[in-house]
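Presented below, as structure tokens, is a lone chain in the form predicted alone.
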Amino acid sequence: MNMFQKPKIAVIGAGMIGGNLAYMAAKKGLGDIVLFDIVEGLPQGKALDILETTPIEKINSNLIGTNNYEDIKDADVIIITAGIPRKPGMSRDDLLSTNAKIMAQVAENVKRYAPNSYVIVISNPLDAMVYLFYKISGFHKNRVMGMAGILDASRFRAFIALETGISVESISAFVLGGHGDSMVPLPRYSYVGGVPLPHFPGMTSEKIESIVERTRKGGGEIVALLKTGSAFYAPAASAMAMTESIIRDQKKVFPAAVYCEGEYGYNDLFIGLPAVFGGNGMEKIIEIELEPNEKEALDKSAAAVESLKENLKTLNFIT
């Protein structure tokens, strides 16, 4: 990134998850934003209601909506949220054909256009999408991540919070493997306090078991309530912190989608673990220690994810 020259952001994308995402990026002050979508007047229209709360908030950054990928060029961070959104009674997986057209034509114009990017893609099913723009794309390992583990783990810590009635601040969550329903929260690496989950007073093994499993239905959750889509703020708070992470050189650890080669004994594969981002991207995987029936979770969520990109295999989107 040029430090002569604010960072470019494009957003690929302008629904409910986009448009938050570009407004958050401008109240942060991370750089200038484009917000890119097919449909006509979608991305234009949020993007100048985003521009005119500037003079309110005291933002000094650009915005722009566009229908044309050119405007995206020489991004320093894309983030894509493009794609449909899951319905009750969906599960993520279900909108694996759907969305993998999209995101074939999304790498491809990423590619052409901002060939130098950082690339967070938030799009469901999540460690597929993600594989497959890598493979379409062509870049290397530390420019592409897919934003699941830190939605997930704040997940995980707002339900503690709510169970412990101690301050969100004060606790701390890990969240691995895939974005779906065989997600791993680890409550021996998740602390109250300092505390290890566990140990701390009044949490039983019943009441842990029972914030694991809202975490893991959590997205479904809110798609149950709203009826007509999905989340969307905490998705892209979720994928804001990573961006910044990046942008601002933070060297912060993560739980993310991250490509695997050799990590906890996975290799050409996406999937949900502890990393390092700053201006490198994903600069480094962090292996942790994991229990016998902590690691089986892992592979079984591993198992799942893998039969994702067997389906992209098997509709010829990989080869």
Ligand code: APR
The other form holds:
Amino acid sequence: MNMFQKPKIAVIGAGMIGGNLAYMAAKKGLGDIVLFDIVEGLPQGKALDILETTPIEKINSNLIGTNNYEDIKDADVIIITAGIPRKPGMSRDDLLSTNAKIMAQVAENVKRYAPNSYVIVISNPLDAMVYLFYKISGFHKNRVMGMAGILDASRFRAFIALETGISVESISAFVLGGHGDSMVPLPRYSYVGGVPLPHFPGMTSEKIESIVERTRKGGGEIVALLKTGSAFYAPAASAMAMTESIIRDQKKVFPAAVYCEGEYGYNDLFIGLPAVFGGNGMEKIIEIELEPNEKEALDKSAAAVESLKENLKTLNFIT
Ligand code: APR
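Output the structure of the form predicted together with this ligand; the preceding block shows the form predicted alone.
Now the full complex is given, and it begins with the chain already shown.
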């Protein structure tokens, strides 16, 4: 990017999340947007539709849709949503072999055409998909991250707001671990108006347990309602917040799937941990004190992610 060029954002997969991502990025004026998909006409149609909102919305972004990977050349940020979503009754892990094939193809092309990009993976099963991208691309760990924790934390915040009647803006929440049923919402590090959740008036341990459970199953709740696919507005908004923090060097802290080299005792593993996101991508993992039961839950979640990694080896996607 030269001094006067807008950032270039490429969205791979122009489905439900991809289309919303492109629209949100345009509305935020984050840069020029390239929407890629293998389905002919789909990214072109969505990009043109969004472009036609720009006069009304006063947006100065260019948008193109494409089926040609060359068009993502030199993108600054790449967001990967390619893959199939789950249907009722499926877990995210059931998507592994189908989406791994797709991710392998995407990673080869991103490596070829946008070797200096920052990459945010959304495709599920998230922790395994971001690991696979990392391995195939060979990108530095600061350039590769998975969107999950920010979404899980946003769901946690929304449910706390519904329970307390307090504005979501006065609520913060913390979720660690893999993006699956073993994720670890941490009430002790979640706050309502600056008060730790367990100390908030009227907040019983039963209420906290039910909010935590709803958070863990938040994705499944939407899948059961939609029946034809999975959540897309909140996942797109979550990835957009990460993208904005990188492009505008905001240095916000979000939980996200990040590559561990010893942090929290994990090695060669992507798992949801709090990290700083800024102009250098995933800039730093923040290590916090965990109580024994919290660490045990995180270890259980890490073991679940580790077993998906083993499946990727068995299926010959990685060695
Ligand atoms: N290359 C690029 N795009 C692909 C490829 C590929 N090889 N294979 C499929 N796609 C595209 C599809 O054509 C589709 O347009 O990926 C898009 C996925 O969009 P949706 O089916 O609408 O799924 P979405 O809800 O956006 O979810 C995408 O994110 O949250 C995860 O579990 C979810 O893995 C899923 C992904």
